[in-house]
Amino acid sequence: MRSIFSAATQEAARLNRLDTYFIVAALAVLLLVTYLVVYTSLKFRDKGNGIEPKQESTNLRLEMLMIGGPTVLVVGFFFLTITTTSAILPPAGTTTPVVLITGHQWWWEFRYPGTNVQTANEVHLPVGQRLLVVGTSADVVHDWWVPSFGLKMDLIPGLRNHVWVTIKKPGIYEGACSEFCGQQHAWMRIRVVAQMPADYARWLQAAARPAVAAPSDSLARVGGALFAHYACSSCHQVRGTLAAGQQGPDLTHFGSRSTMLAGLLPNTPQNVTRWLTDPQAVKPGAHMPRFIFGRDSIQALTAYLTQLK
């Protein structure tokens, strides 16, 4: 399991480095501070001769000392502050980001502006190049986070916020809103895959092209037309059909997503029909009703939707 503490982009290895700068001081600053307190207790304990030690009014070289040591710490952590957070976060200005995050009550959407690459809940990006992405919400206040890239992201309604990654290296990372958006905030989680650039390219041209809008399997071409013609295709969009909504997830390729419901469940056949059977049971608050299908439909519905890759 790769630990939070890992820096898995080069903006989260500088504040790594700040960080280490900050311990070391303050624990230099503390073991000082311990010094100087068990050697004048010692020194000017009360012997029991009856003798008063030395009395000091003024010393003006440790005056100078207490004032500038301070002083100058404050003044070189406020230095490496501002040039780092300079570097890892500067204006976006008009560069186009690789990926617009949308949050939503409880998942995530992300757009690849330049393409009609539309996904959820399982973010795509290329390694060992810097990335601007942008983010925003359509609902309450969310905060994209993922521990080893280092910096956080506030998503606003109205707002766009963004953050520079340099992924280092090819992989899963994961992360979580951490911003307290709902019943379901502790189940929005963040699954980001990394990959070669390569990999990425073959990926974004996969994800560009539609569903297929006739199924071989004939259980999942039944689930197919129950979809376009109740209430899934005007919430769900599925490229290359008629269903074009835009409220819920857009399922183009759900059938390739390793997890569903913003990571809380693995993405398997059963747990689909779970889903569809009492969405409410598995996600509570979640925006998703429930309709009354029979075993059968959702039999179908779930043969449909699993072959959507």
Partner chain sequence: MAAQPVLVPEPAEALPDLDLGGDQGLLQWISSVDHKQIGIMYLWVALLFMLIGGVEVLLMRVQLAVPKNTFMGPEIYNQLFTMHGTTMIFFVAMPAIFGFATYLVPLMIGANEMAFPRLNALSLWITFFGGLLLYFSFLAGGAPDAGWFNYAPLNQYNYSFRPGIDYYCAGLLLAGIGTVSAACNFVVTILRYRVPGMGLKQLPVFVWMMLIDSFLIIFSFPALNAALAMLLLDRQLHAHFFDVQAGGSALLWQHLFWLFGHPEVYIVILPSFGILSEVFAVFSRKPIFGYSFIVGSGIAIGLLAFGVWIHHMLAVGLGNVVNGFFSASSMLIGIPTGIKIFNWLATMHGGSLRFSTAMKFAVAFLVEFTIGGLSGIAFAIVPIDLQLTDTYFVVAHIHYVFIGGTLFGLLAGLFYWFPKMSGRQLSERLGSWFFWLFVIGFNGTFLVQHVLGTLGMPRRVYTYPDLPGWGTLNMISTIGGFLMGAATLLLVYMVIKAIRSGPAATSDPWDAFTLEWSTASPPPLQNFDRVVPVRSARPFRDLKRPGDADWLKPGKKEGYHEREQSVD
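No experiment lies behind these values; they were computed from the predicted model shown. Residue numbers count along the first chain shown, from 1. Basically, rigid core = biggest C-alpha set you can superpose within 1.5 Å across the two forms. Compared with the form predicted in complex with the partner chain:
For A13, a C-alpha deviation below 2 angstroms is recorded between the two forms after rigid-core alignment.
In the core-superposed comparison between the two forms, L31 has its Cα shifted by at least 2 Å. With the core superposed, D46 shows a C-alpha displacement of at least 2 Å between the two forms.
Mind pulling up the form predicted in complex with the partner chain next to the form predicted alone we just looked at?
Next comes a single chain, given without company.
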């Protein structure tokens, strides 16, 4: 995880300038107060001589200074606030978003408008372009936050919110849901895969492909049949098959994701098996119920899911 100061986007770089001004000003005020506290505490300690100090009770010029100093600082920072905000967070207007984020308890849905691409928890974005990212929620309030991108946005049911990002370098950027959204708020982590525009275009093309309806591996084929005909397909979608559920994450290219369950575990066959065996033991509260699958079925489903690339 990179900190808010790592400035992976141009917006965050602009913001960090404001951060720096603020930190300098705040430290200056803190040092001034601390100095005055220490100085007066040492200098005016009771000498034990019983002499009554001068009973001074006000000084208009000093009071004006006390009001004027903070006022200057506040006005200065107000103007910085307004200029910075309007530079990095202008209204969305009619721009088409590159990705529409929907928060769910407790995973992220990403749809790429203009394509049929849909993915979960890991989002791919191109670098070097100013992108509009729009967000909403399917259930409770969530919050989209990648610290090194600078801004966060609340995802609220019934409303749309947006941020702008211009990612500077390819790489993996991590984030997390930042608004308390229920039992598994802690495991609603984000992975942004930032790619060069050419790589991104290739990825988008691959992601638009449907899954192979009949896998070559026979175990996976059995798993695919189980998936399509039993409970899985009522919640999950695997494009190109009968499974078209919209409640849970889209699993079309599940095998190509590096983590599962919104960042809780690495995406390995062992972990998929663990999850299918008892979801509530792995991620208590998750909306996937515990199905009493036989060991053979779980093996087949694991084989099917991991080959979805």
